[in-house]
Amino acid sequence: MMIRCKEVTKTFRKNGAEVVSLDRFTAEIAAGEFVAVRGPSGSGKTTLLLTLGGMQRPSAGAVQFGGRDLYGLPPAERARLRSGEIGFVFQMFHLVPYLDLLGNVLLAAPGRPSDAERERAAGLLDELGLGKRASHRPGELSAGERQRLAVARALLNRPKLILADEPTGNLDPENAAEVIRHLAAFHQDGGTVVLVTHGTAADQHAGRILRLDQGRLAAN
């Protein structure tokens, strides 16, 4: 099993009150699955994704990744795991505006990019239809192209898992379908995808849909 969550709870303090973002969330995700997580705004979807990715420690409960207690790892080891085994794709792209496309993809490299990493980055840009724009900057791209650039960055280190947070939320239907197609191709090659979404664009590719309601896993 790639991911095991047991009784995962996350609370925040807001305006002096406690807000429960995840409420005893328990689920398992096997290697090679494509899982869509759906729910209304405020249901805890993004919190769940950040928790699965080792970026946000839960207030209670446990998260295992590949049999390891994710939040029991030393911070440096957890960062290495996150860099080497998990790729992230965000709704707002999180690109560096002053770097060209190749430089943005190479941000995922764990250190100074090697020649092999540069070659792979260029190859990914070609695969995602951006090869001829490798020297451009993100501000010169459409929203769909920027999201494909973010997918290329997520793929650089050959991750086992991609966590995608509303990757089609800012895209028109045609570009949304294109981004989902690339995530589906990663899945078909044996990768695992957990995709948070409001919509249904990924439903034809997802083998399972989890629904969150006020931080809880809702019955399907």
Second form
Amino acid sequence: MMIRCKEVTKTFRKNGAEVVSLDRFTAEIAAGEFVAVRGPSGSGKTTLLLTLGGMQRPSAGAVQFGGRDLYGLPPAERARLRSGEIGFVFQMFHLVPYLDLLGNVLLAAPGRPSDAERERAAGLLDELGLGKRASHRPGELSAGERQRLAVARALLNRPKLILADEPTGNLDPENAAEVIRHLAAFHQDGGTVVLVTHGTAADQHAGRILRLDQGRLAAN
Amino acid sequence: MLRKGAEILLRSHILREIGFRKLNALFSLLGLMLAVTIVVASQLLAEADERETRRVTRDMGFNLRLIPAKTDLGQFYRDGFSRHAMEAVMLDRLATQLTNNVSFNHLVGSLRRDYTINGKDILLVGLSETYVAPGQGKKPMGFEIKEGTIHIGSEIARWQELKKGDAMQVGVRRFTVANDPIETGTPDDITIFARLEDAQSILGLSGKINEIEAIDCLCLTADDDPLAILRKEIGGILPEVQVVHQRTLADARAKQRQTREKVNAVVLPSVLVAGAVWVALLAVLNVRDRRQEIGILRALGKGGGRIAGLFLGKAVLLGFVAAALGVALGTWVVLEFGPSLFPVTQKAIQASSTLAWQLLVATPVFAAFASFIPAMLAVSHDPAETLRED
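Let's compare: the form predicted on its own is above, so bring in the form predicted together with the partner chain.
Zooming out: every chain and molecule, the one shown earlier first.
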């Protein structure tokens, strides 16, 4: 099993009141699965994704990644795991504005990019239709191109898992389908995808849909 | 620790970020540069001021005058020097007693007499080398007179139509004029300064001096009765002299020192604090601007060292560039405007390579310290908070 969540709860304090974002969430995701996570705004989808990615320690419960207690790992080890095995794609792209496209993809490399990593980054840009714009900056790209760039960055280290948070939320249907197609290709190559989405574009690829409501798993 | 490859990558990111957020970098650079310029200019000008004061009022620094005991003070004050002479070895005797425990320092033996050149009355002054307490390494008061040279006053230069480098006959000796004579409005304008042995030879007073000039330690307050202490200390070594303590000069000298200390104690720290606050504020703004970048770097597994390095590295780089520009600008200001402020010693106004090196090292460190808290804010920033912002 790639991911195992047991009774995962995450609470925040907001304006003095306690808000439960994830409420005793329990689920398992196998290696090679394509899982879509759905739910209304504020249902805890993003919190779940960040928690699965080792970015946000749960208030209670446990998250296992590849049999290891994710939050029992020292921070540096967790960072290494994130760098090597997990790719992130966000709705807002989160690209570095002063780096060119190649630089943004290579940002995922653990240290100084090797020749092989540079080659792979250039290959990914080609695959995603951005090869001719490798020296451009993200500000010069359309929203669809930016999201494809974020996908290329997520793929650089050949991760086992891609966590995508509403990657099509800011895209037109054509670009949304293009991004989903790339995630599906990653899945077909054996990768695991957890995709938070409002749309239905991924339905044909998702093997399973988790539905969240007020932080709880409403349907699996 | 960052690996070498990662360091190169960090440097490249820092440079690109500076190029991208030009205004933030420019304002940081200007703030640091201004601080460095003020430090350089104030230090060089303070040195120039001290040099000028020492030169223009040559005797001002010496507030202790040791003259032969039999000198009539009426004559001394009227003529400005004692008509009696004493053995120059007395200077050596006093110099051997110079330690950090006595209340006087900077001994210069002098032989001062009126003299006539081409029918004009002038003063001829012979000056010995300066003796200081061991280990103090202080610069000589006044100036050094090289062998075969003399320094002449502006009136003498005018009468004799002499300038720097010209030859001048004094008695049976021929000397080269070593200074650019400038009017000071003091008896220096009608004085020839020579080496002590040259003056002794010209005046036929071999082995003689008529005064030992010195300064007190400026550590004695009026309550200590400094004159009594100095008379006791000096009288114990040289009973043959009487001690004249010029309080006005002592006070003026103390005031000059206090002014410089005040500049060092108030102006410079204020400039440094203002510079640090400015750099820190801009660094905080930079951290705010880059929250998304910090978040994604965290998501990509980059550690705190790498993130802190982006901000501290930027500060160090800007600090270094600001130091280079600030030193250049501060030095230019002093070289450009210093000569009109300090005309007598204008030629001594020079760039200080020591100060430049110190600032080239200190400014990047200072900038890094100023950016330390913002960098730590960046490191401790919760990436999940940014990454969940839609």
